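In structure tokens, one chain follows: the form predicted alone.
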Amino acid sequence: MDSGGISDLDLDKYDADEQVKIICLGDSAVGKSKLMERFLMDGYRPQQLSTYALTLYKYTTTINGQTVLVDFWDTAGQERFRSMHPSYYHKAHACVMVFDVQRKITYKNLPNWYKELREYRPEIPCLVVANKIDADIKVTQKSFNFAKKQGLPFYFVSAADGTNVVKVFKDAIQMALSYKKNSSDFMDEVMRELENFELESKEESSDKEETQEGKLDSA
């Protein structure tokens, strides 16, 4: 994944008040894409951005009379490498973290995903989702303590029959908007400073080259 071309995705648009970015995290095959597609049903336009190893789902909704544009970012297989490219996290306003109730390892890996998320996005709201409860409803009687330990909202859902799917994503959108309005996001400031620094460094080096060339010409 080439970070040099990530500007094609126009990450600056996420600075606009009415545009939010929500990311999905979790192991392969836990049902992240299925959950998104279940929520969006006919009203979504997935874009497979294979260059960046992600799928982008665009969604428009109205909240308190305001039109809100939501971009849901999905991993598109990148999670197989147990890590995501930093640009996946950049300017995200909320995270939906998913595990499969039938595969214990996907639950055990949540702390790893959460740790990486917090390295890049220390403050954004994160929701924990236990998917595939339709396979065994008794699983809803079990206690999954990871979310409670971290103080995160927790949902039992089924992408197959739709249980709680709409609630998860509507809550995620509300949390993303609330976060965006109230955050002074430190990591975004750091990233912006680094980008500015890189630009200035490039300009300085090209100025130096021009000066050198000028000296050579006059000599």
Given for the second form:
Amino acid sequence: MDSGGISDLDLDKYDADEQVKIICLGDSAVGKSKLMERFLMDGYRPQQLSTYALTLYKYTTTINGQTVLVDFWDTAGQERFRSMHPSYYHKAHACVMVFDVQRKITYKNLPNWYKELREYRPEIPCLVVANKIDADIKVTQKSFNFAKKQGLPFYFVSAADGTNVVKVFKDAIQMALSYKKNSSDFMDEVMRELENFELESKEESSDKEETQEGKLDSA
Amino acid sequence: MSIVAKRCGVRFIPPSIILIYENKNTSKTRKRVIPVRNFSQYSDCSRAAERLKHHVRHSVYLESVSLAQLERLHLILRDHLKGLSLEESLAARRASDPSDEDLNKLSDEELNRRKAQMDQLFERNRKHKDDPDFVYDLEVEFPENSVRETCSWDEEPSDEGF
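Now show me the form predicted together with the partner chain, since the one above was the form predicted alone.
Expanding to the full complex; the earlier chain stays at the top.
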């Protein structure tokens, strides 16, 4: 019953100080998973949760002498619905938003992803990543205005040759941590209130739901 | 005369644009062979396409054929004159402007095929961790300076979200 899928989606754990959740956003085939894999190298243990069309990458690091557990959430095809399930955004502390410098449409879709992100997470740090610069290094002489207009940090990267990949993820972790320490995100508070309310009002029925889901998952 | 183009293609020998069209007045389907003249492997395809589109005798037949398609056909013809095979030429066309294709809308199978194509470039440019010049946390600064040119992707009217 306590199958891997369900316990890993236990979003409460992200309330703990030393745990952060970082999500990846962007169109199909912009290289989100390739970036993850380049950052984690051999050390990665991806967990496919096909029920939820997502991949989890767990990463442990030490920052200022403190051990930090990072869960990177990557989509596994869910982006093709042009929209992610709300739980994807829930309790995320930072977002890495990726486009492919070779495909204009992936850049043109950034505002859609950004809009959805902000509906759920109005305040979390968001990093904009221009991937695949190895395919055409000349793009690095150009400016892409989306990030500037939204006031977001922008990175030219290549998952293939490694340019700035580690920097992006290290920065993302730093930003996620400081966000978590310093913010009292209004939506977080609202969500917490709503959850408490739900728990109080129908504790029994929610227990039942989880049991059923657990069975389904292991079936 | 009301002409509706049905199909439009290219023939290599002699170089010509072939148009299958329907004459709405007579409901007859006909084929028109339009010779492509003064065209070499060094010609400008978009100009040649425009010339044809506005040709004094052919333009009426080509009204419902887009300039982009005529240009594409000229590109294929030019590739042929350069000695490329049709397959190579078509592959180059596909590769030349994948920029506007929405991969979110492809089937799993088609998406995986496209990813496999992209992987070829990825593998070619890939630095492996056994490579002598591999640097795990490679950082490169791309300084923001005033001469930096704005990407043309930002210059479109459909930018209200930006």
